[in-house]
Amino acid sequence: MGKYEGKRVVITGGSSGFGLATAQLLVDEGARVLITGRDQAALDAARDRLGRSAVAVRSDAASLPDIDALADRVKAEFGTVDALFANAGVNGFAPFEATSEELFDQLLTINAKGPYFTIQKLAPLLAEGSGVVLTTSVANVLGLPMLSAYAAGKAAVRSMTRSLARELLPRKIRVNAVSPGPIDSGILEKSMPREAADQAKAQMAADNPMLRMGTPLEVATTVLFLAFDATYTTGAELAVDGGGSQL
């Protein structure tokens, strides 16, 4: 019997990166997983990789109607949920003086409003004793150039982790956050030319105390620790960053 046999888990932004790595660990250990994403092709590929224990639902974290529909689908598929990984998010680079209202709204809507209302709509389905994990970022504690709007959204997620942990405590639901640093998840290759992405990754590795980037698997194992094993921990943020925000 797998460690997560019989568990039912929802992962937003589960078709790639941290979300997919977490889903893979779960299904490998017996859980049923529902993943979401906006890209149907990526969702289909993730579902094929994960197998029959996974359900893939196209859902936009920026859309409240999509989040309402997601809650209905989760209720129909699972009834109740043992863990929720509110992971869907986007990155966006721009110097402060060139950050547009459109980029600001996109980053704050997807990265802060999305997880807030995802948890609100799915909270009635969370089983007593379940765990919620949100994805923040080391950018919320470091003054990184080109990321002011992104960092603001992730700082909002850090704050709501504490607030929602307090509000869901009477139902014995724990709420924590994972804070990734430089992780080689493939997101840079999606947002810039390959040569530029390679240069950026080399620089991030050189600047890190561990002299390397992390892996999606290292984030995934932390997520599952917070979701299931950290039974006396709530409102916390755990950095997975090679010491970059601590040393």
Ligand SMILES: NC(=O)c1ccc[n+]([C@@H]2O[C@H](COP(=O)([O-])OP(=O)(O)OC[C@H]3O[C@@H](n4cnc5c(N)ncnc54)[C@H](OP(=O)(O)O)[C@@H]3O)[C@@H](O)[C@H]2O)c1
Given for the second form:
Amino acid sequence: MGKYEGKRVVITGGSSGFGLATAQLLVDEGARVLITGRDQAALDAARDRLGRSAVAVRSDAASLPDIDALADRVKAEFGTVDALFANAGVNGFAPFEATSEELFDQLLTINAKGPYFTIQKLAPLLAEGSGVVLTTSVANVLGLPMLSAYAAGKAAVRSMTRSLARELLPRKIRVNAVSPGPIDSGILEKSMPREAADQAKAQMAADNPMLRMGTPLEVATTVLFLAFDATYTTGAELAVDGGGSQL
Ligand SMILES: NC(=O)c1ccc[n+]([C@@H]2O[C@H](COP(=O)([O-])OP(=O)(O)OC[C@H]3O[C@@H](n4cnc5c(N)ncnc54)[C@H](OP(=O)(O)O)[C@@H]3O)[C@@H](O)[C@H]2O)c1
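Now show me the form predicted in complex with the named molecule, since the one above was the form predicted on its own.
The next block holds the full complex; its first chain is the one shown before.
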């Protein structure tokens, strides 16, 4: 019997990167997962890869009507949920002076407002003893160049992890955050040309205490630890960053 047999897990941003790696570990160990994303082709490919234990739902984390519809779908598919990984997110690089209102709004809406209302709308479906994990970033404690709006959104995620952990405690729901450093998930290639992404990745590896980037699997195992195993932990953040934010 798999470790997660009978568990029902919702993963926003589950069509690639950490979300998909987490979904794969879960279905491999017997869970049912419902993943979201915006791109239908990526969702179809992810569902094909995950197999019959996965449901893929097109849902934009920036849209409140989409989040409401997602909650209805989750209720219809699962009834109640044992873990929620509020992970959907995008990155966006710009110097402070050149950060547009549009970029600021996009980053804060998808990365901060999205998980906040996803958790709010799905909260009634969370089972007693369930775990919520949000994806923040080591950028929330580092003054990194080109990332001021992104970092602000991720700092908001760090803050709401604490507040929601307090407010959901009476229902015995734990809320924690995973804080990745540089992880080779393919996200960089989505926001810059291939050559620039390769250069950025080489630099990030050289700057990291472990002299490498992390893998989506290393984030996924941490997410599942926080969601299921860390039963005396709530409001916390766990860095998966090769020591980059600590050493
Ligand atoms: N990779 C890193 O080094 C790193 C470091 C720190 C934090 N993070 C954070 O980790 C999370 C996952 O990133 P990743 O590296 O795994 O990147 P990824 O492979 O690009 O995965 C992002 C996922 O989120 C989905 N998504 C993006 N915007 C969405 C929206 N508005 N509504 C619904 N789904 C949306 C994407 O699908 P669609 O594009 O099809 O919607 C995809 O499934 C993000 O929150 C990111 O900010 C990443």
